[in-house]
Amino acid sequence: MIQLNRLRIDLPRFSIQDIDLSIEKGQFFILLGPTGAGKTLVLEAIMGLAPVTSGQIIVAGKDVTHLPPEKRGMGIVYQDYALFPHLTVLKNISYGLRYRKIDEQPTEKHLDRLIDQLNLSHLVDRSIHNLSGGEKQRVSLARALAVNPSVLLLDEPLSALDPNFREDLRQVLKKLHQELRITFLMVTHDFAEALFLGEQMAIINLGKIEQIDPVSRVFQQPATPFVAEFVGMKNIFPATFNKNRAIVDNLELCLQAPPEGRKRYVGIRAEDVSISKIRPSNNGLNVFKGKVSDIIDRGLYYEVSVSTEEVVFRAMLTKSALFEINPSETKEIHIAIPSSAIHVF
């Protein structure tokens, strides 16, 4: 649906870089990075907001490159809704309208059904100026989708909203994507939403994707440092290999199976190393004794640093396990690390 084939966009002191990157028709896609990674840029390019130094945007086999973006038949969400304040909820609604030929015209009925399912039929003759966030950012989900885009472009679209606010409005963004089946992308840097409404996701930083993947396996299986830190892995070392083992500094970690093609680095998420007062079996398990170093509270769990001899490991504990440890009387405990939970990339 959506292909981007050596895209380039060079700008003052920032660049996307050769991104090459393919949505299918009806996916739910997220694009994810960190605040200034160039997610907004590649979104405006593909709309045609943005100008394009070199390569192909390529929308439903056609390519739209350098069509303006009223000949592009898309959609666009903005985190600060972009909705016009001297004009009513309908009107907004259906501003986009004025571009469209006749016979491209979506029915009453169509423009009824879409306000039904945002839940505005009670707001369409209500100013701008008093609704409330989440009602302005429905309204601006209404005002894209009334010209039956083929693709619905979002930019961080949850961000600018409290937290019931945000949780309602992801609801119904999972809901309309479920009934209507066109092609969303979505640019974010939250977690949660990643996970709650993507099928595949790219992640890119200083303009460069670093993975592209179904979101799940982004999460289990990060291709590189950056993205393994950037999705939580709190445990990222750089490492030499020799067969089934992984050795960082002078600690031996023992793996499933030897890995595959060229690796530098294993990752474990901090959920993933156990701290006990005893030393556990070693089934299956790498087991290591410590001291804890460091433990930091980060409201729902405590993160507690642990230092061997060579590594620093963090976990995640709750509030008992850690009142069960008692560090501050326990001089030494072992921590534990199943081999499958070692991440090699």
The other form holds:
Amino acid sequence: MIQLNRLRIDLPRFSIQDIDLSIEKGQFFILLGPTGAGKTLVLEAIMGLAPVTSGQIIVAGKDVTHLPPEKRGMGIVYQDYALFPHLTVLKNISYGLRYRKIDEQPTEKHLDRLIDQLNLSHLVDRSIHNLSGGEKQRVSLARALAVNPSVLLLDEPLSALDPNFREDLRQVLKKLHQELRITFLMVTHDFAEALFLGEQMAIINLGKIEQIDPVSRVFQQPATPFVAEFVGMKNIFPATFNKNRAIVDNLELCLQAPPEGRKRYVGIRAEDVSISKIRPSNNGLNVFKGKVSDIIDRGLYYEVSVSTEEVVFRAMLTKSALFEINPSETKEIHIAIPSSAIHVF
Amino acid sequence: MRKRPDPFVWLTIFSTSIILFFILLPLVEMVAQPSFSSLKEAITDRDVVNSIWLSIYASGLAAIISFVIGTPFAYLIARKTFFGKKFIESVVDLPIMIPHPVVGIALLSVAGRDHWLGQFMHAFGIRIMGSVTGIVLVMVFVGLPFYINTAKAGFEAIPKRLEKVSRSLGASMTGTFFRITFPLAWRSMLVGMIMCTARAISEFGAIVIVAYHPMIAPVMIYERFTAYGLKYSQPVAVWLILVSLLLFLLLRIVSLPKQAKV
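Next up, the form predicted together with the partner chain, please; the one we just looked at was the form predicted alone.
What follows is the whole complex; the chain from before opens it.
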């Protein structure tokens, strides 16, 4: 559906560097990255709102690289809603209708259904100034969808909302995608959102793509240290490899299988690191002695740093588990990491 | 115990009174000094009425011309960054800095028969020296920066994203301008036109060089002052001030945002 071929955008202080991306028809695609990674710029380039230096943008088999935005048949929804302040809710929603061709005109019915779906019927005559954030974003969605776009581009649509509205709108987005079956491309910096909504995702950092994979795979098998950190992997170490062993600063970790290809890092999720007072038996586990060097209260859990002689591991513990270990009295503890939980990249 | 105000509070009060006194006293005195009969005499004098009418009509025309040629320019400057933009912006501000008689002399130096542009205009029967055309030309010259800067600020205050969304929904650049940008910026544009008119109506130095006749009100006031003295120039000045005030007040009310209206 959408194909980016070596897309390059050069701005005075930033550039998108030769991005290749392919999004299938009907997919919910997520472009994930930190603030300033260039996500919005890519989105606006696809919409035709940002200048492209070189490369191609192909939508539905057609090269649209030099097409003006009004000819692309896509919709865009921004984080700050970008509603037209001088128009009512209904006039905002129906803004684009006059540009539709006559033969695409079951619009009246389509519009009513859309307003219904987004639960906006009681607001249509209101001015947009006294709507809540969630309502504003639903109006913005309705406005973009009213013109039957082939692709809906979403620029951090949930980021400006209060947590309770955010949850609500997340469901709305998921439902809309299931019912409309059009391609959604959403930009976000929130991995939880991506995990809930996305099917396929690309991680972008400093204008470069770091990984393109199904969402669950990105979570399980990050391709670079940046991605690993971004998806919440707390233990990332440079390592050398020898058959099915990884060596991190003289510490040997046993892997499930020898790594394929050239790998440079190991990564372990904090929730896969367990801590105990008594030494557990070795089967399938990497067991090390260590000392608790730091405890951070994260609210629902504790993040505990354990130093072995060589490295510092970080583990996630519940309050009761931490109480059991009693770190202030216990001098030496054992940490255990299953070989299956060690990712190499 | 009552709190004693900070000396700085006294300083702000003092400076406010000085400024109000300085601006208002001469104006109030000028308005108050002419007798009722001299005011009546002035307003029944055809020459006075004609000159005030010419002042208002020419400056209004200058504002309309500034609106027509200045709006696309102001939009461009507000929305795009390009090489040489800073230079162009300083060029637009030049008329604010140049001494007024110099403006008149500069305009005459291209309007004369020795200059190709003057010859060109002459061929079409356009005369600058001593004509309403010349007066309006000078007024556009000095008023344009005020319109452009105000309209530009108005355009800049509209989020770019509104225009982007409009384009994404199928509207062309032109459609977007008329459906989004103009409805959101017309107040700034109107305020810009008021500023431009105000500047144009107060111009004297450049006009007196380009067109002593037909006489605009400031030129007439000057002439009556030099020929007959203070007493004879005051009534005309009072009428010019009154008429202008009324006009500006009206336009200001129209340009007020809805909520602020009582």
